[in-house]
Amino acid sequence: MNDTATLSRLFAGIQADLDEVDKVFQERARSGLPILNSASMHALSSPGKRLRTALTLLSGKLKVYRFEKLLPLSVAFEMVHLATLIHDDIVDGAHTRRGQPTVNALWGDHIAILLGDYYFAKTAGLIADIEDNRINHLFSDTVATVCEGTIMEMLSARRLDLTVQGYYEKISHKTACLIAACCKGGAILSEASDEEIQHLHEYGINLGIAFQIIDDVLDYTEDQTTIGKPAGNDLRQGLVTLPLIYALQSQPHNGHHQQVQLLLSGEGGSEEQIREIVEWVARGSGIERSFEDAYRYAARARKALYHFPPSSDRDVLDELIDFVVLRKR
C-alpha cells in the first residue's frame, strides 16, 4: 500500500472534518486582489499530506471533541505551514516543490513573500475566533519558534562543522515545533488535563523530530519520482543534515570530506560530484544511524501516547508513528 492509500485509510474516520477544514481554508485564503488570489489558489493546489490537520483533530478526539474550536485552529496551523513553505522556497531559490512550480517561480519573490505574510495575517482572525488565551500564547510562541528555526537553518547552511546537537536544535525549532503545537492545541481544546496536554506535546515533538530525520534520509535514498525533488537536493542547497553528519563522522579524513567541503562552499561542484557524494552517503553507516535515531524518537512518541487509554483514535495516532518512519516520500 502506498503512502496516499495508507493515509486515506488512517484518516477515514475524520475525512468529513478534514474536508471541512479544506473548505474553510480556501474560503479564508481568498483575496479580493486578483494576483494574490491566483497565487494563493496555486499554492493550495499543491499536494499535501494534511498531517498537521489530522494530528490536531485526532489529538482533540482523545478527550472531548470540540470540532467548532478545532476547525479554526487547524486552518490556522495549515496556513502557518504553507506560509513557511512559501518562504522556504524563496530562501532556497526553489523553482519546484513536489513536481509543481513554486509561487516564487511563477510570480517572483516579492509576491511570494507577501503571500506568506498574507497567510500569517489571516491566522490572527482564526485564532481570535477560538477565544482561548492558552491558544493565543501557543500560537504566537509556535510561529516565533518556527521563525527561529528557519534562521538557525540559514546560519548553519554550508557549515561542515554542524554538530548532531546543532542539527537537532534546528529541526526541533523548524519542523517538530509546529507538529507538537498541533497535538498540544488539540489537547487544550479537548479539555485535557495539564498532564495530558504535556503528554500530547511530547508525542508531537518526538514525532516531528522522527519525521524530519526521515525526510533527510529520503533526500539521499530516494529520487525525484518518489519524493518530488532530485536526490541530494539538500546538499545542492548547502544544507548539512543528519545522514551527512554521521557519514563524515565515520570517515572524517577521506577524499569525500574535502569534496563535501567544496560543494558546501558554493565554489563549484558538478552534478556528477553531487551524485557521487549522495551515493557514498546512501551506502554508508550514516543512513542506518539516522534510521536508528528516528526509531528512538518514534519510541518516545509512542511512550507518551500510551499514557492515554486504548481507543480507535489512539490507534490511528499510534499507526501514524509507523507511517512517519516507514514512508517513502
Second form
There are 2 protein chains.
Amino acid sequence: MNDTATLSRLFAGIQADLDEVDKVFQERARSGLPILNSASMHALSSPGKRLRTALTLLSGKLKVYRFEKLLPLSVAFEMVHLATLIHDDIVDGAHTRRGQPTVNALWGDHIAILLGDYYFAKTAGLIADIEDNRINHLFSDTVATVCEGTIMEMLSARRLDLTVQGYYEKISHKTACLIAACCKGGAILSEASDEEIQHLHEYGINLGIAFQIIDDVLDYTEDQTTIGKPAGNDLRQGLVTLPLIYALQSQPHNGHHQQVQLLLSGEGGSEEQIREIVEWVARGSGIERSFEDAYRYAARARKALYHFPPSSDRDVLDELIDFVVLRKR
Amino acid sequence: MNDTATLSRLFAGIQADLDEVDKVFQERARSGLPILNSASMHALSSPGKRLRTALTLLSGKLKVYRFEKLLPLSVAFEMVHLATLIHDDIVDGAHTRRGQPTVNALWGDHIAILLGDYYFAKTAGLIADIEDNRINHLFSDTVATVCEGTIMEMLSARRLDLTVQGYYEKISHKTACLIAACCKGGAILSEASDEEIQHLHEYGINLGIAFQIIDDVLDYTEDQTTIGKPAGNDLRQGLVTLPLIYALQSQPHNGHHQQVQLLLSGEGGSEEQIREIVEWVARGSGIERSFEDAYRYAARARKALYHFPPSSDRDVLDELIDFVVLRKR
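Output the form predicted in complex with a further copy of the same chain next; the form predicted alone has already been displayed.
Starting with the chain above, the whole complex follows.
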C-alpha cells in the first residue's frame, strides 16, 4: 500500500472534517488583492499531507470533540505552517517544492515575504475566534519557537561540527514543536485534563522528531523518481542532518570527510560530487543509526499515547507513528 | 522649537509610561538566540518617535486609563510596526533607515525575514495577555491590512498612472490603518462607548493619512542635512507619491513628464536626474496641493476629537495633529 492510500485509510473517519478545514482555509486566506489570492491559491494547491490538521482533530477526539473550536485552530496551524514554508523557500532560495514552483520562484521574494506575513496576520484572527487564552499563548510560543528553529538551521548550515545534540535542538524547534502544538491544542480544546494535555504534547514532540529524522533519511535514500525534489537536496543546500553526522562519526578519517567539507564550504559541489556523497551516506551505517533513533522516538510517542483508553481514534494516532517511520516519501 | 523638543513637551505627562513600554518591549523581544537578540537590539536602537504608543496611551486616557492593558497593546503595536519596517527594508532593498544601517544590511535578508516573523509571533502572546477578543480581531485585521497596503505599494511602484485615489487607498492600508488601530485599541481598553471608539478611530485614520502625506512631502522638501536618508528617496525607490502625482497633473505636457517616466522605467536615473525632478516637484504646485490635502485630513481628525470633553489629554491629541502637519522631518 503506498503512502497516499495509507493516509486515506487512516483519515477516513475524519475526511469530512479535513475537507471542511481546507474549505475554511481558502475562505479565510482570501484577500481583496488579486495577486495575493493567486499566490495564496498556488501555495494551497501543493498536495500536503494535512498531517497537522489530522493530528489536531484526532487529539481533539480523545475526549470531547468540539469541531467548531478545532476548525479555526486547524486552519491556523496549517496557515502558519504554510507561512513558514513560504518564508523558508526564500531563505533556502528554493525554486520548487514537491515538484511545484515555489511562490518566490513565480512571484519573487517580496510577494513571498508579504504572503507569509499576511498569513501570520490572518492566523491571529482565527486564534481569536477560539476564545481560549491557553490557545493564544500556545500559538504565540509555538510560532516564536519555529522562528528560532529556522534561525538555528541557518546558523548550523555548512557546519560540519554540528553535533547530534545540536541537530536535535534544531529539529525540535523547527519541526517537532509545531506538531506537538497541534496535539496539545487539540487536547486543550477537548477538555482534557492537564495530565492528558501533557501526554498528547509528549506524543506530538516525539512523533515530530521521528518525522523529521525520517525526512532527513529520505533525502539520502529516496528513489528520485517518486519525489519532486532530487535526493541530496539537503546537502545541496548545505544542511547537515543526522544521517550525515552519523556517517562522518562512523568513519572520521575517511577521505569523504574532506570531500564533504569542501562541498559544504560554500563553493557548492558538482552534481556528481553530491551524488557520490549521497551514495556514500546511503550505503553506510548513518542511515541505520538514524532509523534507530527514529524508532526510539516513535516508541516514546507510543508510550505517551497509552495513557488513553483504547479507541479507534487512538488507534489512528498509533498507526500514524508507523506511517511516519515507514513512509517512502 | 524643533520636532524632538515639541514631542518631549507633548509627551511629558506620559513619559514614565512610554519608558515602561520601551522596557517591556525589550523584555518581550528577548530570545534564547544571541543573533536574534543582537538584531533585535539593533532594530530597537533606532530613534523612533514612539508616536504609536503615545496615541494608544493618550486615547486610553480619555476615559478609564488602564495602563496594565494598554502596556501589552502598545508593545504589540510597536513590535508589529518594527516587524513591518524590517520586512519593508528587505522589499525596498534599503541599507539605511534614519541614518542607521538596516537589519538586512547588517545581517542579511534571511535573518531580517526571520526577525520580523519572530516579532509577529511575539505580538500574538502580548495580545493574548490583554484577554479582550475585540483587541484580538482588531490586531489581526490591522496587520492583514498593512500587508495588503505593502503589496499595493509594491504594485504601484514605478507606475505613473497611479491615481490620487489609488495613492489614498495605498496609504490608508499601509500607514493610517495601524495608527487608527492604536487609537481604537486605546479607546476599547478604556471602556469607551462604541460611538467614542468610532470617533477615536476616525481621529486616527485621518491623522495617519495626514502623517503619510507629510512624510511624502518631506521626501521632496526636507533639508538633506537634517535627516538620515537623502531627499528624493521615494523617487529613487520608484515610489509614486502625492506631490509627484499633483506635479504631473498640473503640468501634464511638461518635458519632466517623460523624464520621470524614464526615471521610473526601472533603469534608475543618475543622482543628478533625480535631484532635477526633486527640485521641479519642490518648486511646483504639487507640494502646496499635498499640504492642502493634509490640512483637510487634519481638520477631520480634529473634528472627530471634539466629540470628547476638554481635557489635557485631549489637548495633547489635538496638538499632535499640528505636530504631524508642521514637523520638519
